[in-house]
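Given as structure tokens, the chain that follows is alone and in the form predicted on its own.
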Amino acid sequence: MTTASDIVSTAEAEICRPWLRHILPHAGWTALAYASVAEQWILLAHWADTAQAHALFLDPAALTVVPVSTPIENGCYPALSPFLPGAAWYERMIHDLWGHAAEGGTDARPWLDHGTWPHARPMATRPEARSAGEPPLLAGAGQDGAMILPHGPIWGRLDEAAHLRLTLDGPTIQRAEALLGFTHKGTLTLMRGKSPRAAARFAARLSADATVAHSVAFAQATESAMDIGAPPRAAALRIVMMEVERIAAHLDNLAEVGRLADAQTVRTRCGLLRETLLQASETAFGHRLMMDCVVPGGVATDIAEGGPEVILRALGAIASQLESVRRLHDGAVLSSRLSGLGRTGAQLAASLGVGGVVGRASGRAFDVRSLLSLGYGTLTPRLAVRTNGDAAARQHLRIFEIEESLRLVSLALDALPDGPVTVALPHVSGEGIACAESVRGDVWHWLRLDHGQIAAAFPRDPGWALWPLAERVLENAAADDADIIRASFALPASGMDL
């Protein structure tokens, strides 16, 4: 039998730093799909430009890359979801965006394009002008007869838009569906023709609570396709904003969570310790979320005088609260809410390729941060993992990504290295990948230079791997469950609007 292995390593291959991308026929390309499945490949993303459609994928046993593509042939290009359940989605945005369509593919409806856009296939070499009045696209209806619970896009809070539909047979879920793109940007248009410098802020607004993570792997891809590196003492303050990052973030689902159970003590104590380290983080870096803060070539500024000092002092307050915010979590008000709740199985979680708090909850140990050697050195980041798969394991892993983070940002601020925190970044061409651990899972950018210019690109948000499995898991879930299994996923939205 031919392995995955095989496929690739006979098929032609392009640069693309740091891994080379094989260019396979359409035959090669099913065979692919069909081998990764008995092998376990892992599906990282997908995605297209006008001329090929594009596939990333982890080999786990060798802890391998493997970015491949194939010819769009037609308009058309051969289908993975049959093989690959979570292509599916990719496959909507695919078409949505640039027209093409996935021959034998299981799900043909839109994703982004809710028929409100002025042109159909925006991302085509000839984007196709629609007439206006056509009616947003809405989740597919339910079973004859059958109740439905709609929930969103608008949800009372600050919350990200997005509509959850909800089939019930009494009080128990039947069917969810999801349906996003209601914040679409258009960031793959507005990316293509500019410079990386101009371009990663759209990189850093995809995902408020991920700007950090996004930024970083955007602009590792961008120094990746100039073969050039950010300066140590610029790969060490990314690293403390990524660390930080992930502690207000993993504060912020531990106090929304506590107030979905009904635990205000978390909610308020969560909420004010994520408030302090925010204050913190502007006076260290200038903005509240380090929006910006990462650019291709090292960072924007250096860390602002006496901010070593300041940030030390909120996760100071940080470590001194988070024993009482575990033994809170061990009390029978939220154990016993949470035990079971929304389970995730380690095979449908490495299925999906989720990563993250919500992977790692469910048995698989992925974290780009120690497997893929992103920088962290002699930091070493512990990994721990659960197989309960449920929203308790969860929030008990987020306390002790937090408890971690808190070890690796002091380390790299105590070791942190004098110099420069940027270099130049040359006009060449190029085509480079990277990837960033952001609180919610693995982040992943692939872009194109043609002379210093970005001739196209993709981002991979966490979102595009923990909507399926939220759709999976919530079937046969109660109705009343529905909102805190949602907020312990921790499911993102706009960074899979594009």
Second form
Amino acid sequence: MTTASDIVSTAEAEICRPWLRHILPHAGWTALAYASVAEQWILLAHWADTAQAHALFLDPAALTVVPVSTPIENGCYPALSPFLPGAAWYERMIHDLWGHAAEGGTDARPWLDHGTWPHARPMATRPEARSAGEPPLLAGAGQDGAMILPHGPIWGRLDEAAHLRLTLDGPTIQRAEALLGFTHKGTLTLMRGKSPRAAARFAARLSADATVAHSVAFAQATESAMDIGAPPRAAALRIVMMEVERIAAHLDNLAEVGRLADAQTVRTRCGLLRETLLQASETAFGHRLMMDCVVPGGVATDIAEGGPEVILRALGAIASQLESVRRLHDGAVLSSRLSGLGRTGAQLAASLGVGGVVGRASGRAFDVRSLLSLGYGTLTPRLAVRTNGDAAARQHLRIFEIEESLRLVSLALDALPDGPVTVALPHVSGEGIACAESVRGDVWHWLRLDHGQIAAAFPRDPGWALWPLAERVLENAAADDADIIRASFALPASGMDL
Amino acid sequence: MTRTPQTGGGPPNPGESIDPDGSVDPETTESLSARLEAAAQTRLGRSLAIRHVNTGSCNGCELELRALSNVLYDLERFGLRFVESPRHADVLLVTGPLTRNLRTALEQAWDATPDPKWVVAVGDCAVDGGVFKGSYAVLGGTGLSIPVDLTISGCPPPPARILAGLRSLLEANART
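In place of the form predicted on its own, output the structure of the form predicted together with its partner chain.
What follows is the whole complex; the chain from before opens it.
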């Protein structure tokens, strides 16, 4: 039997740094999808441009990333979804944006296109004037007399816009169906034709609590495409910012889950610690969320005078209270509420390629910081894995990761190299891929430059893997638990709505 | 009122004799109650229920709105609170550039909010579309769909600025 690596290695390739992008004919593309299941390759991302469909695979055994493409012929390419169920949402997105049809795909309903744009397939060479009619978006209840509980797209609490439709059987959720695309802002067309520095503002606004991670992945993809590197001081400052972002976002999640679980002490304490850290970020980097602080070629500005001390003071406050936050999670209120709640299956999480806290809580030891991303080098982030897969395991991992990030920030600040924080960007053409570990898992950015301008780009947010998993996990859960399960998954919308 | 309320924490001075049932000065009582009434009119007589509507935000404004509830800003001490339904709201607080996909949802929320109502656009995107201006999927600011009373700019605006904006709305509301 031909292995996936054989199929890829015999194909011709285009230059894409740091991993060559292989061009497969339709038959090879389908054969690879088939072989990838047997060899447990993970589909990291799936997107397109006007001429090709692209897929990004991870070979977990060899720990390499494999970008592959196949040409679009007569507006079609062979679907991956019959083999890789996680590809279905990507295929719907590709159809809505570029108009390419996935032949043999499992789901042909629209995804981002809710019938309100002035043109259909806006990313195609020739967008099509909209024909009338509302597209069918949801699969529907399926049976008569079932109780439907619709949530969103505008939620009662401060949250992202997404629609979750729960079909109930008494108090139990029988079926959960998510519909996203409400916050689609046309980010990919806005990035096109801009310089990487200008386009970085859009990468930073994909998902605000992962703004640094998305900015870093975008910047590193640009630098790979140009075959340059950020200066050492900038690389170290990026790590500081990414870890500070991780601590702040985990604290926000602990506070939010604490609020929903009626653990007010956790809510107030984590909320205040987060605020202290955000104020320190503002002093050190000039922005509370560090938005636009990372740019292609380096970082926007150097850390402020006295900034390291301010950050370290805030981290000290967090370190001093972390043990009591952990004890509160072991206490009666939280442990009884969160144990067994929203349990994820290890196999499903692995096959969907779910990373981040949710993946690591269900036994998938994957963190791009220690495996693939640049700059961590000697810092060697420690990885914790749980196998329970429930909300309690996720919250405990978040606490562990806060502790680990505290250590990483101190180490990075102690050894902050001197020198410039940015390099000039050459006006060259090229293609690059890079990743970063955001608070929800691995983000991947691919882009193609044409004489220093973005010709095409695609960011993969962890939401693409998290939502399909959340749909399955919500099935058979109690309807009253939906909010807290959703919060413990930290489900995003904007990043994958593009 | 027959007893003077004891609010001090310390024990009574043993040198002074305290008569718990002694008469109180009616003039003091009178002036205190007048002051209390005036203060209650300005401080307690006003409160605003806020319904948040996300019209396509990147979640940055939501993060800062969530921070308003932490003990440092503690929005509720000003009589401001978030509610779950537009039917209970005095204020619609809108974040994000108005995407075409969320226009109907915003208009439905506005229709469902009882009069008189205020609309606050929070963040550069809600003010005029921000960086997403000109996209095929974005109409622009909140004002293109419903009338806006107050804009709070910033990307995202820090909690202190949002709070200052909401408090000025509170002042204005108290005068009407």
